[in-house]
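For reference, the chain that follows is the form predicted alone, supplied as structure tokens.
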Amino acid sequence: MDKEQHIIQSWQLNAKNWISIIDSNAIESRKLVTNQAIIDAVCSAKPLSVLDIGCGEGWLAKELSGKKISLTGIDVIPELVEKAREKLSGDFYIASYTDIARGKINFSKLFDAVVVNFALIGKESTEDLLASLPRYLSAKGKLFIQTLHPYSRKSMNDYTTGWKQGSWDGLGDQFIQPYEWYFRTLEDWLQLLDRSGFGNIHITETLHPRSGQLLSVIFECGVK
């Protein structure tokens, strides 16, 4: 089984679970930090329309709905998919990244925002989608990524674009068959979007409100 296929099984071995964390609030960084940002992130461009990949058990499709906003999501593991379903209506598909890349997913109309938020842990998989996403976006439509941010790894003396090995840990013993991830340096998550035809690239960082750690970067850009 090649790295990207380990992702997804891994997630579907462990939907039920993070659903239950999900649900519980239990991610402090998510909780005190990364969730907010992102909802303003997004609000912040008045989209009417956003889809959201990598929407899991829909929590962030929920905040955003309730903003008058008209949301779709995608995700590759149905369980959480259908979770999503529960929470809100809309349109929610099952899909992969690749089945996005290759035109399979016939949406009904173009977005005002696409987000992607903690979702983007493959190579190819990866590469492949954000080469799609211009034809998604609506003229003046904005894609949205939050990641970990990239300098997080500069303390343990691997800043190396590449294959790292990830874990489960802090999420409690009910998490099992971690998976390896792709991590890529600020530089290149901004050669990536560039290439994959986006610019105007805006940045924002957020921080540990205590400790001062960097957490996350949020990737805001337009298609070329």
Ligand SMILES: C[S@@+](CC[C@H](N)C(=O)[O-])C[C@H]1O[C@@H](n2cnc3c(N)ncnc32)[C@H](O)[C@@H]1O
Contents of the next structure:
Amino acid sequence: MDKEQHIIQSWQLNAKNWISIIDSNAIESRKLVTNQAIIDAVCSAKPLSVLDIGCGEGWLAKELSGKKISLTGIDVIPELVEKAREKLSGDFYIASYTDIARGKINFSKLFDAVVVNFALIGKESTEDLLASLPRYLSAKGKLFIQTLHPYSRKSMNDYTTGWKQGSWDGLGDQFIQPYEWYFRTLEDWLQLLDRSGFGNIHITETLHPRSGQLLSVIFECGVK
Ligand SMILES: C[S@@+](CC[C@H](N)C(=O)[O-])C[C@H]1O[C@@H](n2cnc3c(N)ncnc32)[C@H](O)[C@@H]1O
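Starting from the form predicted alone shown above, please give the structure in the form predicted together with the named molecule.
Up next: the whole complex, starting with the chain shown before.
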């Protein structure tokens, strides 16, 4: 099985665990910082319609729909999409990033914002997806990506773009089959966004409020 398939299989196996950990708000960095950071970033653009890609069990879609935004969500794991459908009314699709990139989903409208929150994990799937996204955005539409801050790897003396061994550390023993994920340096993220047709890139960094540890980066960009 290739690495991209392995990522999807792992999410399939851990879907129930993920739903329960998100429902219990048990991930400290999310609770303290990163959830609100992505909500604030997206809301600052005042979108009327948002496409949440890799939406998982739908917590972000639910938050945004409470702000009178029309929500569309998409994820490859049926169990997660089912959960999202239970949480809010919106259009939800079961599909992979490759399906989106190949134009297999007919969204029947353009979006004011596309958001991908901690959900870009693979290499080709991410590259293909990002290259396809300009066509789903309205004229002044914006893309928002939140991901692990690349500099958080600097202290590991392994600041090179490439596949890295992952883990479910800190989430509990019930999580199984960790997967390799594709790490990008900050420079490589910026180049990838540029190559994918995005410009005017604005960066927001989040920190743990007590330890000062770098947590995430949010890229906000428009179509070139
Ligand atoms: C860490 S979770 C984040 C979920 C959600 N965005 C959130 O903030 O809670 C990563 C999500 O990406 C989805 N995902 C990973 N690879 C995918 C792919 N190739 N196509 C579609 N969804 C994918 C997983 O199913 C999972 O729901």
